[in-house]
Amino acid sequence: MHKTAFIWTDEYYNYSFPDYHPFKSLRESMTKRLLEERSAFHFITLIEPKPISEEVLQLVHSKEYIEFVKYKSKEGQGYLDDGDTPAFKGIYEAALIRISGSVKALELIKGGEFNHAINIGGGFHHAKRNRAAGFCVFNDVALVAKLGENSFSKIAIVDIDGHHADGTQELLIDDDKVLKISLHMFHPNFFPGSGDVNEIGVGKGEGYTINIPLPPGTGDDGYLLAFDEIVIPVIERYKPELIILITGGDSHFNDPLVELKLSTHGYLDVVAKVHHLAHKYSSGRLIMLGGGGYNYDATARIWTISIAEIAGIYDLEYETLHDPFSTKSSKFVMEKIRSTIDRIKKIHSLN
């Protein structure tokens, strides 16, 4: 059993886009219900976040952009970007409390009372300094990393969302205190269009960005091969004092927006490996955030299983949430994955 906090407020429900938009807070409510049905909160502590100040938010976002979001929040119409992230009345407050939950997770880890803190309401890795993107208004991943630098000299971000963590990469591009690892689907015309292996950071941050672009059709076997061959040796070499895990559910084979083929079994293997690395190198300090995931049932099951693993309460009650099978990559896809692994190893001197 590990001392684990679950950051939650019912205000999270307010961050849910209208009409037929794929981002709905149903994912979070389904996850909480699955945990409650298994009495998880007898072992996991519920903690309510409080809104952070604008001053804290300005560590990663410009004052002009924050004012723009507040204006659109009052207006309640139009978009915060080029058409992916609609404005609605109250979106500023809805986004702020979600980001505040991730900051609260960091505060709990820093305080030492908890070694694991979970905010499934976070994981907004597309937001940039001056604009929203990909359903993300404010970037809590980069914010938590920047705040964490006050207490930890080496932080690792491991992002397994199906889309590239472009906002996080951009905001921390020259930061040598944060190792940024993103595993994501990559092919022409797929959002956000970045995340190839040659994007490695700039200035002091050169070498601290590691992108693992995966082809459509990547199953559990190919995904875990890339993870074992790249992520594990990189983390072992870096030895972070804190790990931030973004657990977007859109790498699942049933996700409507991404064409990766991870099953719940693959997700559990990855999360268990990250959990082990946190205890081996980071004194157990692990923050789990949410992210994407547009098949709500699959995402809720992924998050519930992952939380149980991190909290040390995974048992037969959670086994019932698994997909009935693991997934395999085709021979063609495996060849592409191996080629990508070889390129990454050469760039980052992992041979």
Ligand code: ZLS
The other form holds:
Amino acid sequence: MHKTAFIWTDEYYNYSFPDYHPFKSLRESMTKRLLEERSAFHFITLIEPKPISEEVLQLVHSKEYIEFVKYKSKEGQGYLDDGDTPAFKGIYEAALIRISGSVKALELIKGGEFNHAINIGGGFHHAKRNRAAGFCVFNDVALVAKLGENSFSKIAIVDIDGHHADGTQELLIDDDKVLKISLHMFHPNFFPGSGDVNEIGVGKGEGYTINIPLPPGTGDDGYLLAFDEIVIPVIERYKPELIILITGGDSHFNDPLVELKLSTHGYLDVVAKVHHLAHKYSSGRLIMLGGGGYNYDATARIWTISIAEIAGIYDLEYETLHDPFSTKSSKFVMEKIRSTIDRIKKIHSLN
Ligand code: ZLS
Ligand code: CA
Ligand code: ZN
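Since the one above is the form predicted on its own, can you give the form predicted together with the ligand too?
Entire complex below, previous chain first.
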């Protein structure tokens, strides 16, 4: 069985910051169009989400914070954080429906009719229990993982958005049923500043947080090396029953916020490897969420290629979607990544 659901409602467009803001739903609309033009929805089922209840939202957010978001949503003024996440009228409902899409993805997989479910409108990995951060209001990644624990005893999160998954890490810091892996750019003064190799989880969650900090200019070679040396063996050791992939497009070489310099080829390699792992260990159970991505054209191509890979559509004119080249990594960057890999292997007892 190899059925793929694509969670979508046009209400996703309501999650819309002012014009000057880099986070834009244009990524989602372009992705949908690229898929439609290639008749991909003959093989993928479109499913509409319904808003989740506040009770469910309270699994990861405090009542007080939810009330604060509702208040700012009515007021439509100011910021939900220190300047990255502006409030607008209806932001509560707009954020709620997008994270509800991720919960829907989980429900479809639990129901057994689909083993792959995709919500490109999700992936808000910076939101914390009591506050918004980095364009994220509610944390659907942590919520889906927590809800997933009712059905699965081992879940893995693989976060390839170019930023550290600090909110997901914080919300699940002592959780030993969820293995949290984030690859991200790590550099002085780069947001959010956390995600060094020594952050490994606390209490019974110790060892279940794996951070892979990467230098600016990483490129496909360096990224794939870290992926093959750390992510693959860690998942093979853990054997999760469900994999959640956060597919932010901001690790791309044309992204204006992040400098990890991946190409679409690097992305496809990574997504194909995760897809393969899901079939090997998780009966194919894979949830793909969106995330960042501030070069809208590149992000739409990355998401289209990734969705085609997951849905098993291998004839969708890849030539028209891919970058014309892969990205190489300098000797200097490669050495840096090798030394980070060695440190992670020691900390997490690999090999
Ligand atoms: O992972 O770098 C920061 C924090 C600041 C600088 C910006 N000011 C406004 C607040 C304090 C230190 N924030 C990052 C957040 C990146 C979030 C990534 C989300 C995700 O991809 C998942 C969806 C940041 N980088 C760039 C900006 N913020 C940024 C650029 C341009 C603007 C416009 C709107 C707002 C203010 C002017 C803004 C933020
Ligand atoms: Ca990440
Ligand atoms: Zn990001």
